[in-house]
Amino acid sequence: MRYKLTLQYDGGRYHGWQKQPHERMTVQAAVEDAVSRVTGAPTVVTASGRTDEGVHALGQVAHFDSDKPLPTVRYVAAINHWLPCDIRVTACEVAPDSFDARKSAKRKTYAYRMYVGETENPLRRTRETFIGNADVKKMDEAARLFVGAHDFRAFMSSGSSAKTTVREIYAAGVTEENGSVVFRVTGNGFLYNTVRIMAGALIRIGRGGKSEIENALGSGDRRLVPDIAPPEGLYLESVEYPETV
């Protein structure tokens, strides 16, 4: 039987989601260890996508297969019992055998959280990025340039294995929320480091720099958008699937 998990985690002390041969401190390794203890057998847990080192999740989705007949609510409690306190399963559902957390995903929403001010707040440094006295309105106007289908090769770090660099962005904007500045973007997929490069370009604009977003999208020139915002401000907020799934 296939199960769908929704997870939250603080990525601050992990080397990203994906397991690595010589590194045990990954989110996937911790989740698979917990799930395997509950199922009683080695169990692979597949996520909707990788999150990088230091990146957080509010709505990561993953799946695993098990023949252990536990009610889903029991799976939630049992897996959380074995998880470290900075990772939590928030929901478990029975899914069709055809469901694949990665391949079935249709839309993802990321949020990049920042804050303005005269000085950096040390209590916020692992959750948000300090951007000084940035112009939030200019950042919001610039963020809307991402909406639509574009070639995002200028907004991609080297090392990507993507077959195509064209992605569609359904919504993008910058808002002020409870003392934070939040860049939120929804798309059908994202390339390696795309959201952090987007955020870096917006921070530069908010601080008075020239907007090169349109030129970068048109030319594919990575040099026009050289900044990569720090990982601690990035959150995977949600993953959406077809209603049939």
The other form holds:
Number of protein chains: 2
Amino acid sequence: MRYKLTLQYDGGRYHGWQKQPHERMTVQAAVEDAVSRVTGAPTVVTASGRTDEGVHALGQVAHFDSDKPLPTVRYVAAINHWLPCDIRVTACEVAPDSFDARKSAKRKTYAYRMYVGETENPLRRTRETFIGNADVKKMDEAARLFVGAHDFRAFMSSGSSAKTTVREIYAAGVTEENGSVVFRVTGNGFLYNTVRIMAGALIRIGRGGKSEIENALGSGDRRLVPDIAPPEGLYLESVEYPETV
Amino acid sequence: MRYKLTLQYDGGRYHGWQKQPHERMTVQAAVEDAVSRVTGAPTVVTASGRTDEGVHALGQVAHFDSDKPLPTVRYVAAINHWLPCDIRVTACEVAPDSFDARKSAKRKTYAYRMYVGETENPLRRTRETFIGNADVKKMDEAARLFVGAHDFRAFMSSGSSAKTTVREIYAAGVTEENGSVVFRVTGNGFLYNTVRIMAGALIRIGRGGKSEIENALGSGDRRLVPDIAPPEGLYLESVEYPETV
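The form predicted in complex with another copy of the chain, contrasted with the form predicted on its own above:
The complete assembly is shown below, putting the previous chain first.
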């Protein structure tokens, strides 16, 4: 039987999602450990994609297989019992065998959270990125340039194994929400570090810098958008799947 | 010369404000270490009052004396340079010699932050208290009973050295703010653990429990309000002083 999990985590303590050698603490290792204790057998848990070191998730999706006939509501409680308190399962559903958390994913939404002010706030430090001051309207106008099908190779760190660098962005914008400045972007997929490089370009524009977004999308030149915004502001908000898998 | 400092901190890593033996990590020890490096001499920093282990501050006030003739804006940057990143100085002003951060304080405002939902959110865990569900209107009505001059000995943990247990509360209420439930209370002073015991009583009422607040204020019986809400939801928001000190 295949199960679909929805997960939230505070990425602060973890070296990202993906399991690593040398016992480095990762979200995947913690989730597989908890799920394996519940299923009673070593169980692989596959997520919709990696999140980097320090990146958070509000709606990561993953799947695993098990023959243990537990009701899904019992799975939620049992897995949470074994998870560290900075990772929580919020839902567990039986999924068809054709469902694959990574391959079936159709859309992902990320949020990048920032705050303005005169000084850094130690209580927002691990959750949002301090950007001093920002012209939110300019940032929003610039963010909308990402919408559409583009070659995003200028917005990619090296080390990516992606076959193609073309992705389609369905929505992108910057808004003020409850005292935070939030860049939210939905697409059919993202290359390595793309959202953080997009956020880095927007922060520069918000501070009065010239927008190089159109030039970077046109030329593919990474040097036009050199900033990578720090990981603590980034949240994987949701992953969407077609209804039929 | 006497200086007034305004401080913010994330109390999560600290054993409260007050310096302790055996090198336990406290906010006071960290601030005195930073200030002493700047003044060039061992410097005592006195706060408006202690905050407990795990409690946060958005507007703690403290004072120290120094003969080092630095402009106050330089003091802010220099002290922040030496502080750990979960403690920040937001302001430094020259104060009259009669100013004493503890003795001159006239009003303090605390906020206790909570959130409702079906499951705990790992990203809110160290900042707000999860309370499942809550009747915010009932909590607000109950909180208003604290307003006025009352004997708060029922709302006090043992270990307090207060001479009198009568305090005056100027404002108290519970509101919904951006998806959080916030109990905010302003008074001329608070006994040991009072705000957390108030919050514990309000959480019980919000979940459908009978209000024992009037009985506890009248009788002084601690057993009527047995809950102490956890420290991570509590914030010292501001301390006010008369204009003339």
